[in-house]
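One chain comes next, on its own, written out as C-alpha cells in the form predicted alone.
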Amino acid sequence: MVEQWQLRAAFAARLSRMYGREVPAYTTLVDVSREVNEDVLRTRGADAERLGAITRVTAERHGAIRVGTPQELGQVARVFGALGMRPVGFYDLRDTPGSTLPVVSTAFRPVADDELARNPFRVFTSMLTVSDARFFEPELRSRLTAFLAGRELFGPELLALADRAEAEQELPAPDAERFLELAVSAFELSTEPIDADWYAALERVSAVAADIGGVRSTHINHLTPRVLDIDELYRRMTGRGVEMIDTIQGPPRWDGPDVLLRQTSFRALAEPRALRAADGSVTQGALRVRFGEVEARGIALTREGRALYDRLLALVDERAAGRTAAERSEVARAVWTEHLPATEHGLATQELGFFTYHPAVPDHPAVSDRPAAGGRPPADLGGLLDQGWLRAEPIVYEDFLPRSAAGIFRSNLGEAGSRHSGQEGSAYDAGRLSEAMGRDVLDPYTLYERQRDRSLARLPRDLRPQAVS
C-alpha cells in the first residue's frame, strides 16, 4: 500500500521531472538552488538548518496552477485531497495596483507537523473570477462561461482514484501508479492548437485570463524550489545569463531574522505553441506564460506581527516613492531595522513570531542564562525565555503573500490588460471557495497557533506561561 505522503512525494518528484523537460531553464534553477544550499550549509553549519533540515529544503517544491470555475476548483481539491493536501488561506489578487489579475486563490498543502516534515509540497491555486464585471463585459463573460463549461480538466478515472485515496488514506501500488500517471499528465502543457482569436480576446483583458480561459486544459504555471540564500541565487542565475525579474519580492535582506517569504523568478519564456486561425489553418506561434520561481522561507508571523509587516510595507512605499529599485531596498532595510526586532528572541518575547517552546537544554546554543538552582520560574513567556527556562524554535512560514504573488505575476506579464473600474466587483471570500470545494478553507494563523499551543501544553506545569495571545 502507498500512503498519502508517499503519493504526495512521488507526485512532486514526477511533476518536477515533467516540468524540467518542458521548461529546461527550470532544471538550471534547481541545480543552482542545490549549489547555493550546499554552500550555505558548509558556511553556516547547523544554523543553516534552523528553518528546516537540508533534506526537506532540497526536496521542497511549491507549484502554481490556474482553473476557470468553482467546479474545476472543486475537482482539483479532490486531486490534492488524495495527496493529503488541504486548502489553506484566501488570497484576492484582483485589486493589485498596476496589474489586471482577475483571480482569487488558495493554497493546497499538508497541515500536520509530521506531514510537513515528510514532504511539504504545496500548490498555489488560482480561480478565474468570471462573474466580475470589472474585467468581463456581458458578451465576453457569456462566451467565457460557455467555453469553460465545455472542457474537462480531470477525467472520471482520475477523480475516482483521488476520492478513494482520500477516503482510505492510501492506495494499492498498481492503483497508486495509475493515479500518479493520470495526475501528472493532467498538468502537462497541451499540444492542442489554441484558437488564436479567442486567446487574443481574453489577453486584451488579462494575460492570466487568457492562460486560464483561452485553452482547453490546465498546466503547471511554475514550480518553485526553496533556497537558503535567495540573493546569492539571484546573482548566480544572472551570471549564467538567465534573465531574472527586476526584484526579490517580500521582506528585504537585512541583519535580523528571516520572516515570512521572499520570492523571485526568471522571466517568462517564449514557448512554441500551435495557434489556429479563423480559417482553420494552424501555425506555430509562441506564448509567454510560464516562468521559473524560487523562494526563501522564514519565520511565520503572528497576527500582530503580520499587521506590523503590512504597516512597514506601507511605510516603505511612502519613503521610497519615486526612487530606484536599489534605493528602495536600502529604504526597506532601514525601515526593518528601525521597527522589527533584530533577533528571534525579540520576535518571541514580543509575540510577533510563531515558535514552539521547549524546556531549556543546558548545552543548547539558544540558552544564554541558566536558571539559578532551586529558583522559581517566572509566570510570563518573556521572563521564561530571558532567564533561560525555555528555548524557542521558529515555526516555518508555510503560506503565501498576496502582494508578492501579484508582484511575481506582474513582473512576468506583457501588456497591463484592461479593467472597468466603474463597475462593481463580485464578492469572493474564503467562504465562497469553501462552498465550491465542499471543504473548508483553513485559516493559516489558526494552524500556527495550534502548533505553538501544542508545544506549550507539553511543558511542565510550572514552565507554562500564563498568557500567550
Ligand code: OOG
Given for the second form:
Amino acid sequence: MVEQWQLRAAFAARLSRMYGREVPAYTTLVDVSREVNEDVLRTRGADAERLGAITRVTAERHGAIRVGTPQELGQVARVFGALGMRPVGFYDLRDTPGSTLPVVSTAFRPVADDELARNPFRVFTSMLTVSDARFFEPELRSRLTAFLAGRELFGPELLALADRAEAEQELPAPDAERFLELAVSAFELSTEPIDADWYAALERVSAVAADIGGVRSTHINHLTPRVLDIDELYRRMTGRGVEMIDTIQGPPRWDGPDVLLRQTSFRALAEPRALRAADGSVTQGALRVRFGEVEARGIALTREGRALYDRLLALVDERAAGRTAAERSEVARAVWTEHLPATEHGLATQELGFFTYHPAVPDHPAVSDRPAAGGRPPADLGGLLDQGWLRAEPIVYEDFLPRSAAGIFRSNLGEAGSRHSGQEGSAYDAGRLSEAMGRDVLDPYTLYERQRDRSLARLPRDLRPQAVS
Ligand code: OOG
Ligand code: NI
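Form predicted in complex with the ligand structure, per the form predicted alone context:
Every chain and every other molecule in the complex is listed next, the one we just looked at coming first.
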C-alpha cells in the first residue's frame, strides 16, 4: 500500500523530474538553491533550520497551474485531494494595475502539521474568470466557453483512481503507479499544434487567457524550490547569466525575522510550440509562458500582522514612487526597521506572528523546579517568554501573497493586454470556488490559529498565558 503522503511526495518528485526535462533552466535553479542552502547550513548551523528541517526545505516545491472552468477546477481538486491537498486561501488577481490577469486562485496544500512536515507540496491554482465582462466581450466569451467545454484535461481513469485514493487515503502499489503516471502526464506540455488565430485572439485580451484557453490541455507553469537565502540566490543566478526579474517580491531583506514569503523569478523562456495556421499548415513557433521561480519562507503573520504588512507595503509604495528597484529596497528596509518588531519575541508578544508555545523546561516539571525558581509564572505571554517559562517556535507561512503573485505573473507577460473598464466585474469569491469544487476553500488564518491553540491547550494550566486572541 502507498499512503497518501507517499503519493504526494512521489508526485512532487516526478513532476520535478518531468519539469527539469522540459525546462532545463529549472534544473539550474534547483542546483543553485541546493548550493545556497548547503552554504547557509554551514554558516548558520542550527539556526538555519529554525523554519523547517533541511530535509523538508530541500524537497519543498510549489507548482502553479491554470485552468479554464469551475468544472476543471473541480477535477483538479479531486486529483490533489488524492494527494492529501486541500484548497486554502482565495486570491483575486483581477484588479492588478498595469496588466490583465483574468484569474482568481487558490492553493492546494496539506493542512495538518505532520502532513506538512512529511511533504509540504503545494500548487497555486488559477481559474480563468470567463464571465467577467471586463475581459471577455460576449462573442469571445461564447467561443471561449464552447472551446473549454470541448476539452478534457483529466481522463476518467485518472479521476477514478484519484477518488479512490482520497476515499481510502492510500492505493495498492500498482494503482499508485498508474495514478502517478496519469497525473504527471496531465501536466506535461502538449505537443498538439495550437490554433494560431484562436491563441492570438485571446492573447489580445491577456497572455494568461491565451495560455489557459488557447490550448486543449493544461501544463505546469512553474515549479518553485525553497531557498534559505534568496538574495544570495539572486546574485548567483545573475552571475550565471540568467536574466532575473528586477526585484524580489514581498518583504525586503532586513535584520529582523523573516516573515511571510519572498519570491523572485527568471523571465519566461521561449519554448518551441507547434502552431497551426488558418490554411491548416503547421509551423514551429515559440511561446514565452513558462518561467522559473524561487522562494524563501518566513513566519506566518496573524490578521493584525498581515494588516500591518499591507500598510507597510502601501507606505513603501508612497515613499518609493518613481525610484529604482534598488532604491525601493532601501526604502522598504527603512520602513520595516521603523515599524516591525526586530525580534521573534516582539512578533510573538505583540501577536503579529504565529507561534506554537512550549514549556521552556521539558517534561512539565513542578512549578518550584522551573527557571524563576520560587516565583509564580506570570499570566501574560510576554512575561512567560521573558522570564523563560515558555519557548516560542515560529509557524512557517505555508500560503501565498496576492500582490507578489500578481507581480510574478505581470513581470512575465510581454504585453499588457486589454480590458473594458466600463463594464461591471463579476463576483468570483471563495464561496463560488468552494461550490465549483464541492469542498470548502479553507481560511489560512484559521489553520494557523488552530495550530497555535493546540500548543496552548497542551501547556500545563499555570503556564497558559491569558488572552491570546
Ligand atoms: C501563478 C503565479 C503566482 C506565486 O508563487 O505567487 C505564483 C502563475 O503564474 O500561474 O505562482
Ligand atoms: Ni509560484
